[in-house]
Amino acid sequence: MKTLEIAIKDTLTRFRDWKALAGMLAAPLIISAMIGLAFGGLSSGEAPLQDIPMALVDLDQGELGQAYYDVLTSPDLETLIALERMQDAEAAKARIESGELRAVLVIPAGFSDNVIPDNEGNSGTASVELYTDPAASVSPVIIKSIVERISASINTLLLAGQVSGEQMAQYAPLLGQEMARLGEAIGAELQSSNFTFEDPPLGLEVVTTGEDEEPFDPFAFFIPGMAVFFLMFSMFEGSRSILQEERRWTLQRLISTPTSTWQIILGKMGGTFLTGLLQFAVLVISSSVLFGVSWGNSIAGLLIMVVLTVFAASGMGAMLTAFSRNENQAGVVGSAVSLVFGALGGSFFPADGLTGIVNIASRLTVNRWAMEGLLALTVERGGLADIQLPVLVLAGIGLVTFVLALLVFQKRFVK
């Protein structure tokens, strides 16, 4: 069939151009790699900071000092904090200045005896001292938050007995002497049990809402984003080649052959479409091999999304080219539309947070619907049922733009 022969010929011609290959294949992979590696800490599923060097100087040698140590070395924090015990507070602080440590927690002498109620329910106040590295910006905030959480838990435990006892004492005439001395009884119990932490009441409470999610892979977002972004450039450039052939009169000579005009134009547009399919297929395969990107669990869904994304992008490129006066105008329009579509459509950042008129404009782009469908497969691990709307929209865009482009091109070249 003449149309298919023309499409294949144009596709092979483009893939012989090393400059075109660099723009279609190398550029999106390189840019995606740079952005993905910049956010590489997110893809491992581990905390961005690990093994924060910290020292504990426990001058108290009591139950509460041990409580801080137990929590800081608990399984919840074992990969985040690298804790070591030290005896000299000044030496520990000197190691902060030298950059060896990020924080030092000092438990003062007599800390436990001061704050744990005695047999009469009386207790004093005491403070732990936390020294942090002023040159660090993130780790001190994390350490401070953890220490505050431990201290708040201790206060809650101690005050529970003290407050309830004080309130009961106000009603001593009504409650009787035994109930009125409840605060003393709680204090005595704490003392007699030595406030042991064999089953520590302190810890980190992790609340999970919803189902467990897989760690976010930045490449699963940026690779599809760059693939769609550079696909738009390729499709506009491929369609612009029709006007280049018109300027060189090679298109007119081809039209003078027995092959009908609509077959020639459809073949040229089909060549752009095949180029886009091969470009996207190479990007999918190479990103899987080089970066380990998982394109989801639905092969059928991925095939449908790739075909329709290319269909809509090539149709959009052909339509705007058909309405351009010459190839220079088509080049300017194509570049501008590709950049705007990329910015609005979510090729650089998630578009689901857009609101108002910007969100409406975003939904008018090929990129937005392509990204919604592809991310439903790559990031959310969805299937065919999750891409129904993007599939319908992309198919509609491709069909309308292809028909318009074919009609305008045919009218333009048939004299």
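Numbering follows the first chain given and starts at 1. This structure is a prediction, so every number in the text was calculated from the model and none was measured. Between two forms, the rigid core is the largest collection of C-alphas that superpose within 1.5 Å. First, how it differs from the form predicted together with its partner chain.
With the core held fixed between the two forms, Gln61 has its Cα displaced by at least 2 Å. Here Asn326 does not count as shifted, since its C-alpha moves by less than 2 Å between the two forms after the core is aligned. Superposed on the core, the two forms barely differ at Leu302: its CA moves less than 2 Å between the two forms.
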Contents of the next structure:
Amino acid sequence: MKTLEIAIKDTLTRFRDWKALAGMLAAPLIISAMIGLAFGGLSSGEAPLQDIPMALVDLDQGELGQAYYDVLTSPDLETLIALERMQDAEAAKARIESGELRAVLVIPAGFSDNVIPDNEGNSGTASVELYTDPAASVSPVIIKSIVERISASINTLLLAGQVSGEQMAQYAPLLGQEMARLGEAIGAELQSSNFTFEDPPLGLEVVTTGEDEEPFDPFAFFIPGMAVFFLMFSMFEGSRSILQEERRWTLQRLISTPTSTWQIILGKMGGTFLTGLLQFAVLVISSSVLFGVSWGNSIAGLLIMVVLTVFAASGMGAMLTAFSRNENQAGVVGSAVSLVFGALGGSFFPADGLTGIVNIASRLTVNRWAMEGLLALTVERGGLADIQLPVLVLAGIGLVTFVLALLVFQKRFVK
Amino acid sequence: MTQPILQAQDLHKRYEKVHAVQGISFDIQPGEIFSLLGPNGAGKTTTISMLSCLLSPSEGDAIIDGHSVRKDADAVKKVIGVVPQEIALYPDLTARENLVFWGKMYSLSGAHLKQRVEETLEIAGLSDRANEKVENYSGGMKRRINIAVGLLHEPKVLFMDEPTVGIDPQSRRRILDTVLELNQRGLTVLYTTHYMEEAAELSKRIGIVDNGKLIALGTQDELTKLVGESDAVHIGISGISEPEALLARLNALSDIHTAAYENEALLLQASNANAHLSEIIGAITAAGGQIKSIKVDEPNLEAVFLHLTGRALRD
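Moving on from the form predicted alone, kindly provide the form predicted together with its partner chain as a structure.
Everything in the complex follows now, all chains and molecules, and the chain you saw is the first one.
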């Protein structure tokens, strides 16, 4: 009970300190916001919705391929879509990867011949292929919608069998003059034939290039990064308070009360842990509200990651403080370790690409494991199964550092 | 005589290179104010820290209310209250929050805790400002709350380690009055100070500590008798280039018992000092010195300390 009282007192003291609050809560949110905006704003990182760069690879060279081109370059769409023709589908897809294009529509060879019935009324089915940019969230949806509409219109015309030019004309404002003319031509051709369709002849195959991933949200990376980075600072600062109490003689006064040294040390470490837990919780909630950051789909996973990240960070802070000669040394060491851990551990940039000794050093930091676990939840939308290793490592770091700190503090304060 | 409530028995504290306390022994009777008087660094705080179970004695023991500080620290901690020399409070918390927290550390709770908080605030005279943060208090107010914390659990013995250091005379007077009032209510007090006047005013018995040793112990009368009828003479001087020669000349005068020179001050113990002032002044002038001030005191604890150590208490 006394342990809890000490922990609550420490947490209360910390949250009453405006300077500490600025470092614990305001700084990570502000810095994340600045970095997030620099990396593409509060939206999904797309350019304004006009002149969406798109390529048409018409391997068909038939009437229907031309129809897609005509509609996509019609006056109704000319400000929305900046279409260019390309011959090589692979080269076009590569330009999506490089970010030059948002979408590529491929009309396969023989597309028109397959779909348009011959003189005997025989026809087959075929699909166009639409490739879109996974990093964009809005423009692929628009392009897909337009291509679907064109395809559906052609389907309708083919299925109807007999459509007069006059009838098609009334749909011109919706489909564009080119589509209306196409309908008139197809309708005339079909009137001379005798055929039935069992299935829609035209299909659309939408392919997202690259990995099948969510659009990159800078906040989903930087908010956890900054949260862990500033958590380390506040955990070192919190742990340092035990030496501050020694300097102020409140620690000696505590020892002079009927309270065991274990209770006092556990209370102090518990206070730091509780402070970190509240700090992280506030950051999770406020970043969700302010920046719409999604912390993943696994609440249990997030809870476990937050608790163990704080456990490991506070344990590390307690251990370094326990081995520090005095409060000042603990402050200097704590700040230095926080910065190094932040840089190595992936709080500022993804640590996935690190190799060699830097990668090994990175894996010795709390930040690295915390980021791996948190990003598995926030960016990769993973669950409990995806955070097993970070959970184990963070629990191990926390346990070892806490026990070491307890033993050293106990030896240090019982004279 | 009743059983002492506190018995310090040959207490020693050794550090790697320092023997900070060298065999201090004394008893304190229930209801007594006992002062340990000595200069800074004499070993007073180390002694009180061993009695408070903050430091483990290297040798010896202390029995407080029947409990050994070595063997039964928990029982000792329940009967002692500690007022450290430092302001051992949380500045970010209010006075009331501080008292509630410390009360809980003494296992107080509920209505009893609330009652004791109000009572100690009353003793400190700070009931009306109890909800202000301690960091906004004056030095004297902080000292009073520092004392109030030590009283929360109604201890049998209160240890006060230089509680008037660094405060204004008015606050100091208030604290001394509080100590006397608490003692009148039956509280036993162990008081350490380097102010002779405080020890003289508060205590019937005084222990004089220097260099880790208890060099004298007794009532004020018993102690002053150690220096006989000597007066203490303080002379502020300048321009002395060879103090040793001056001291030799003064020591040669009749009725001068001890003479010491430190920091442009001459300290003498002399019988009937006023009658010898002209000779003393003559010696100083002959040595090239210029007199800035002269003060002659009747025999007191300062004289006792000078008599026993050859040094002034304030040093």
